[in-house]
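Only one chain is included here, represented as structure tokens and corresponding to the form predicted alone.
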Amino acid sequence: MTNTSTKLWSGRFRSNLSTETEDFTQSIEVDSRLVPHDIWGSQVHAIMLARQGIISDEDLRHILRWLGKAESDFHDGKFVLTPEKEDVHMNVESYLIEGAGSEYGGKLHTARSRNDQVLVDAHLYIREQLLDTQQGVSRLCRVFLAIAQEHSGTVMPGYTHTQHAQPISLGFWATAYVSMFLRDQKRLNAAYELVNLNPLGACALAGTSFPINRNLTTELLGFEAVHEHALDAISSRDFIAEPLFALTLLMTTLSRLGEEIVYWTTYEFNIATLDDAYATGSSIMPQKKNPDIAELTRGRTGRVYAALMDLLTNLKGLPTGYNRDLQEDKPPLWEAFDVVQSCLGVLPGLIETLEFNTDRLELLVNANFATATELANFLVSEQGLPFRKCHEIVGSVVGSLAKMGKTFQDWEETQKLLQSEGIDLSVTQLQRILAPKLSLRNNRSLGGTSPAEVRRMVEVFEGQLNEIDYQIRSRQEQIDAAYQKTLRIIEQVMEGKAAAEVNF
């Protein structure tokens, strides 16, 4: 029976796939962003094959010529991926074979499988996206550091259980987010190290009998090292799970920030105002100024959580080797990258233009016993009483004042209540002890809210960010250098130089 199938893998088949099967198994929408990476990986693979004497220099020149044309045609919209060819790899290879002929184009897939090919494409793409994400996190951190530098002494209430807790500074609040985001940077960095390994040469799962050089492809693709074990390389998807987990925790932090922006900008809190460029209105209520960016950040967090659960559920029951379930590994990560990067694209501008109502912050911190702990600490230090006894005394005073609708600012009443507990302090002493700004200065333990400690942390965090930004630039330069080296090799080959004589 004659084989009527047009598939590149159709040797044992005697008929075409049904339309339903083709539609069900194709991955064109997911793969479209991988075309440049697939072409780079194919160029490097072909160079390695020729360098090792597996294909001829003539084969290499034809392959490189048509891979270059595929890339330029793709950018110009002349080469469009079609679902009938299943995925990016089959589309690129088919384009090559149709252009160069099967006697040349048909040799590109020597010593390679779609299994390691898709891994190469994904590794190349993911590491770029991780660097872009890290750059976005750094930009946001620097906005918070600017707030911290300006407001290291701007007093505000700190909250626990969404209730007034102790006085902190606005700068202290800002550095808290920098501290969180720096841990996100560490997770993204660890994910990058896992991604920056070369799976090319693992082939289907067992390596190959051809004398390939995996170290050469590692160098030309800018990877740090080879992912050596072929079966592990083909089976593992932790290089997708780790970035996705890091993005999930990053999105958690962004969502928490969004939540604070939402309630800080309410009329009831009235401690921050959104710039008009980062707020929206109502179609029916003319007075509205809505924090849609913060709300959408909070809402889209669920999509990133779902992406992680999607992937983990996919992986939990798979045996070693490639399984077609793994075609579904990339859409969750692509979705997460898109969501996180869109949030990181808009939030720095929103935070940078946020107007803080410092008068309101100071009014709030004086209104609801936020310095009660300072009074208890003073009694421990100056009266020599056990902390629990001081806690009980101050709690009793607070309860009595609250019942009367008064605060610590009612100095005589506060003094009288303390006297009833056997504590004799002057009004002047009380005003000094209970002043929120003095409370800030007193909390100078390592990592505390004192202005001096906030300024110290700003300096430390800035240094850490500089190191991270340097690392991002270095990694991007390594990728760019590897790509430029590949292009120089291609240029020498196309000028007639033998692959074995090319100067790397």
The other form holds:
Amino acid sequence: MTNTSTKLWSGRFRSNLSTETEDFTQSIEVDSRLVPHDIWGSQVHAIMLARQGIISDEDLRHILRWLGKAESDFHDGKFVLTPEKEDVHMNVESYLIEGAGSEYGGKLHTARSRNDQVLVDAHLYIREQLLDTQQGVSRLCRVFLAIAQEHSGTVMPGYTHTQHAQPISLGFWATAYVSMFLRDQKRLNAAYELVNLNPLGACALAGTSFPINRNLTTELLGFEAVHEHALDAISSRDFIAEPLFALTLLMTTLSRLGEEIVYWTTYEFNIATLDDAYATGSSIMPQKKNPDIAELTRGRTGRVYAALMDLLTNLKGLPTGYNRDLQEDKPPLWEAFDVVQSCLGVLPGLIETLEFNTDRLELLVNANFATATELANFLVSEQGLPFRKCHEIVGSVVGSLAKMGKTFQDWEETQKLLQSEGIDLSVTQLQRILAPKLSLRNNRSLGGTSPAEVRRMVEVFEGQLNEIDYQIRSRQEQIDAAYQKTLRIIEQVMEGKAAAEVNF
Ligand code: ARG
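How about the form predicted in complex with ligand ARG, since we already have the form predicted alone?
Next comes the full complex, and the chain you just saw is listed first.
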């Protein structure tokens, strides 16, 4: 006696699923992003089964016809996933069984489990998302490089403890972000390498007694290699944790950038002005111009961190094999990709249109002893004194000037105070030593703020970005080429060729 359940796994059950169980366990909202990937994975699996003689060419033709229809119906909004069918895999399989009939549709799931199927779908989807994210990071880097090119000699105060520290250039500041983002690119790249492996064929956890060909599905899905160990492949979610970690650090950088934009655009700082297109107003205070994009970037960072914590917490107690907990691996990663990519969508425009108040930057860099280290360095080189002694002399001059409400620019006073410490320097000499623009030029050490170094780093970073962009493009082409190969096979099979005889 069998029950009346429509579930594809209902054979061993004697009564229907409660609606509460159905609601509680289904994952169609999260899975709906995976429909095209589930279909591609199924096409490739079916082709492999037929080439290996596990299903017939006639079976294959029926399966491919209905998978193709599922794809175009999904595209046209006519194939909508339903929660009663639990997940994307069951929805696609049911579509096939309903269309082609169970004698054909039912054969697709030979030598495959939803456990490896969901992995394939996720691997394919994450691969694309990582490349999109990398593209967004590159776009942002290019905006910073343009700023660096224009402003390699524009002075501004560099900060430590959010206090004026030493003069740097605006270009130096901009290249710092490029330097950070290039590391994000490396992490995203490493995540891509881990995700670009084929789990299909791991089946439920133990492989299969059918003579499957995992190398063929690897080739047709454009993966770099097979994730061989079936139990490991089924149990592991590093391929989700690694992108998530890369995204958390990327988001950290975006958030810190957001923080800088917020206070740089305050009345108090007034060193940058947001373009009207990238700022918002207040519903009550007519004068307001708010940096909401920067704030929301900062504010959404927690969601990405939470996603990583969510996944790690999920994984830490799981025994080997598939556990249903693993269905919860996808929502946090989807969330993290969405947040990061929306930030990457808007920030390049915001930074590109940001107007820097270079007069104010120059005023600030002269206002608060930012060149004190330069003076100490000069005394070391010219007077042969130990640095500690020079530090003390300059510190005492600064202390006295600050007490009088004066700056280095009160040249006579500065000269007099130095004289009282036994240092004889003319005003012209002082003006040269203490000019921020000149001090910039002196910091020629590798990776320093001198315009020459900034220009050199711009070139190096540009070269690295070109390489990354080239790699992104060639990976996109590899994915596309694999997909085209699958389509070519489908075309030949549909024209009547035997699966074993198709060329690709
Ligand atoms: N929806 C499941 C997931 O996302 C698919 C795999 C289900 N496997 C199973 N044995 N119930 O993980």
